[in-house]
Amino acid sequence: MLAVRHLSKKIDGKAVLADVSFELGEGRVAGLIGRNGAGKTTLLKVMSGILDPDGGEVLFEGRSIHWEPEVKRELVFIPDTPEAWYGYTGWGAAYMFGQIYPRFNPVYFRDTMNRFGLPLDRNIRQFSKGMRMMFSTALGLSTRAKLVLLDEPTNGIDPIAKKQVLTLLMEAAADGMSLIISSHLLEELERMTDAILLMRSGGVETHASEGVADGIVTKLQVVFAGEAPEAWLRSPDVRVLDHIGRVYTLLLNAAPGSAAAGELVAMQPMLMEPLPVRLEDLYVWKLGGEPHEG
């Protein structure tokens, strides 16, 4: 449904985007992470029309979103911050969109704000943030666009809300949405997405949320039998997560040609228990030594 090639960007002299390729099928939900500047609101402007690339396009069902600006009714962006709604109520707002998006539900909008607990009839510049967060959610959902593209959905908002907004967002995934979702909420992102889209140096890294560092990375708890290997421990193939006294919880490259877990064997451990490898383990291995990309 959505073919991203080869896009590049630069903001400011900057390269933010660099040769980005990734594909979504229709009712699959990704999610996108990266550290922070790393180009992930950049990328979802551009791949909503609201930014040009400097090079590559996006195709939305085998149309350029960006040559072809009708495409652009069948997907949606939601900010983390709604200031284009600003000095519009809730009402008015999905006035606006219901001219936009041909599928828009004002039913389906006025349901989920009183979900919410939001008023329809207040400006939403008084909203809070969470409230505006919560809002943006409910009127991008209502679009019944084919594909929503969200930054943030749950930044700022309290537990409880954050709650309602994932089961929202699930449900809509249910319902057929295909969805992109920008967040650091790496568990919820885990149990709900197909994919992963993991941003570093401008470009993107595709993984399937199921098993997601098969074979990239294996982690381990260990317990030396005498000192531990600080050389060892301080190689590029091994980061160490966690140490409590002589029990240690690993992560090692577990790519073809690498010689730690060999070498760790040679050591002769008193244990060496291997543990599930999550979401959270493969950004600290792919990304937990880069500094902020600005």
Contents of the next structure:
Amino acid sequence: MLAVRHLSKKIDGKAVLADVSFELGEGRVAGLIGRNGAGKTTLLKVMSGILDPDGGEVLFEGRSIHWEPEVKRELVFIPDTPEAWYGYTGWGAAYMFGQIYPRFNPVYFRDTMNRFGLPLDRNIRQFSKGMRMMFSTALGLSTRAKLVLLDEPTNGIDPIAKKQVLTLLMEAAADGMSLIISSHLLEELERMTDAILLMRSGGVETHASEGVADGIVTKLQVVFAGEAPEAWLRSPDVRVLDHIGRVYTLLLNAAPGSAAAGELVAMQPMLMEPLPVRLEDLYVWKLGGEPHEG
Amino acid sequence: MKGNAWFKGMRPLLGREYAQARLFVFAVPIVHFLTLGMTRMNQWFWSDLDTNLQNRLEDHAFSHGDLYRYVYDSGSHEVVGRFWLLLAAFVLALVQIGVERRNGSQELLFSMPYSRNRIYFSKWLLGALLFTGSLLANTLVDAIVLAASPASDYFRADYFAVQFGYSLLVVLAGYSCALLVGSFTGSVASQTVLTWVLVALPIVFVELLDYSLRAHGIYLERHGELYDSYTHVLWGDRIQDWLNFFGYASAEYLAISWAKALALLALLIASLALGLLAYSRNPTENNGKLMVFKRGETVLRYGFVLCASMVAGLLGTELLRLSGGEQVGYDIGFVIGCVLSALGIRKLLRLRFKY
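Complement to the form predicted on its own: the form predicted together with the partner chain:
Full complex below, order starting with the chain above.
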């Protein structure tokens, strides 16, 4: 349904996107992760036609969203700040979207606003930051568009509201809507997504959410028999996640060709217990050594 | 059928433009009425009129020019109305483009299933409809007032038709230019400054260039042999006449000509076409900067340095009255101005403005 091909974008001379390519099928949910300033918002803005790419293309159902913007009737972008809706009430915004998006569902919008406890007739400017985000998410999902791009949908909202928003997103996914969610909520993303798009150095790596780190990294709890091998722990194939006394929690490079696991076995540690690898571990493994890119 | 769908598709865009320009939709016709219909009513209904008004009009209105001078005030009310509408057009263009760049509205619009050309055209269309409506309604009111006044014998329908048509061209050309400036500037501040700079540029630049050349002993067009007989360069006057927008806007009735109308029409078409082109290629990531296009930055950089250097040269001539003559003072000022302005514009071009 969505194909991003060789996207590149420079902003102020800096390559924010460099040869970004990935695909997303119908009804699939992807999490977009990366460090602050990695280019997540830029990627979403290019995918929604707000920014023009320097190179490459974004195809929605085989048609370029930049050359044929009318295909965006089935593609909605929900930004992290809905400032553009200041001056509108919930109903006013719904009326406008109802004219633009052919499958906009006002009943769904009303019900969702009620579910969030948001008044429909109050100016959005008077909403708190969290309320604005909830309104924005409700409005975007009410379009019932095939693909919804969300930039930090849980930005600034309290834990209860966060849970409500995530539930809403999961319901939308269950209804067959495709979502790309940019977020730092790694645990939630791992649970609710089919794929993870990891942004790094301007590029995107695609990982399946299930077994996200398979063949990439293993996580172990290790107790060394004697002194910890400092040089080995500092090697590029090893990352120390935690260290309490002689108990180390480690990530080891599991890619073919890496000798880290063999070297560890050869050291004959007192304890070597595998732990489940979470998305957060992959994130730390891939991005832990990188500075903020903003 | 396709055209119908196209106009139907414009509705949400026009609705959004209306929502953010609602104040203008009500205020513009009212203010316009105060400057035109109301003033005319004041002139004919509420002022003390000469008891021999009819005789006076007959005495004075014997010639074409006198008729318009005494009955229609030479069209000065229309001129004032045009300037109010131009001011409104300038502010409306700021709201529609400059303000939108920094409050997320442009991003919302660009994410919608519309081409940027269509978005820009909807903006222009709203303003065009507003100004056309205001001009039409107020010209009709003005005509009715005159038809009901003691000077009704001198009612001339063609006068009102000409004033309506010419004023419409002035206002739409000015509005299109204001939107065009918005399409390549990145903030409210730069749109404001550049709009007025471009309006004043033909006059100011010719004067600066003329002064700079004279400081170096170059007189482009002399009348006679002696320095004292030097008059303004004719080519400069002509450029100022042709390019001074206020000259067109302030044209009273008898000064309105087909040449002026065609020049305004050409300006309208060119600025609308260029605005569509610039907006469709808008690099949104540069919002907040002085200019959104790299080429625009280059033009601004060199233009600013050139003008600022000439101003500094002019100041140098006045402040440094050296024995070497005007040229030395000018050149010192020019070089200092060149360096300072180059540094200043370099810094300014890197900044991002909140507004």
